[in-house]
Amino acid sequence: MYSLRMRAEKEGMHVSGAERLVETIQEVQKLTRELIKRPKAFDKIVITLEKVEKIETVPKALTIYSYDFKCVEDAHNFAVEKLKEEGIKEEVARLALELLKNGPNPKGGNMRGAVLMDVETGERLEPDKERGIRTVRVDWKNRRSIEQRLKERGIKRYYINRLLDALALATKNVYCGVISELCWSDDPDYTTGYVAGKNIGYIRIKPMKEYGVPLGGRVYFVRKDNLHQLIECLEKRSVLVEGL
């Protein structure tokens, strides 16, 4: 198989990213044309193509739940309560929320990857705090079948690709040892975010930010004692999710 990844930037800042695991060069060519259409605005797109020798599988994705709230404050309070169900201390969860609200890059703005946050202390553990850690080499075993199932559940077509990408990524994160995750998009027009974990599943929450805000990102809550193995799994091991 091949790992195909797209990353887009504007004025040096990350604005869009996506990836697929595919079986043929013909699929690579077709998907490359699709992926480069995803960024709304950019001045640089990087396409990475790698051969993948070993594939691991996860039988079932995290269970999907969805909640809508009247305001960001209510949504954030709900997210904190769910993170607490995964053992995340409230003060650590609040620290993660503030980090994404203000932009996780120490130089200001967004990051290409995710923040690794110590589950006990809230300390940032990623080796490069401007780049972060990227969860890559992940996709669905039969993406079209999963798309159809989501359509049957009434999920709008516009949201399906976003949901598929984020759900596969969150599922791999848990598989690799991430305890829980907090995320919302840096797309100014997209206000839905999520929290995820082994016990709580994948919980879509809206609105996690105000419309028009260009800041977002991911925080992975992790333990220090398995950090090297965790990073290796997130960035190097190829994982296909089999079903919902």
Ligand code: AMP
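Starting from the form predicted alone shown above, please give the structure in the form predicted together with the named molecule.
Lone chain follows.
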């Protein structure tokens, strides 16, 4: 198989990214054409194609749930309750919410990946706090059929691509050993976020931030031991999610 990745920059800033795990060079050609149409505006697109020796599979994605609230505060309180069900202490969950609210990059603004937060102490464990850790090399075994099933479940078109990417990513995270995850986008127009975990599933929550706010990010709640293996899994192992 091949790992096909696209990233786009405008004025030195990352503006778009997408990836696929594909079986044949014909598919690589087809998907490259599709992926380079993704960024609305760019100065540079980088396509990376790598051979993948070993593929791991996860039979079933985290189960999807969706909740809407009338304000961010209610949404955040609900997120804390759900994280508690995964064993995250309230003070650690609130620390993570504050981090994303204020922008998790110590130099201000967003990071280029996720925060790794010690589930016991709330300490940040990612080696580079401006960069964070990115989950890559993850895809659906049959993206088209999953897309179709999400449509049948009444998920609106606007949400489908993001949901497909974020659900596969959250499923891989749990597979690698992330205990739980908190996320909302840095896209000012997109206020739906989520919490995810092995027991709670993938819980979409709206609104996790006010409309127009350009700050967001991801916090992975993790155990301090085996950090090296966890990072290796998130960044390097190739995982296909088979079904919903």
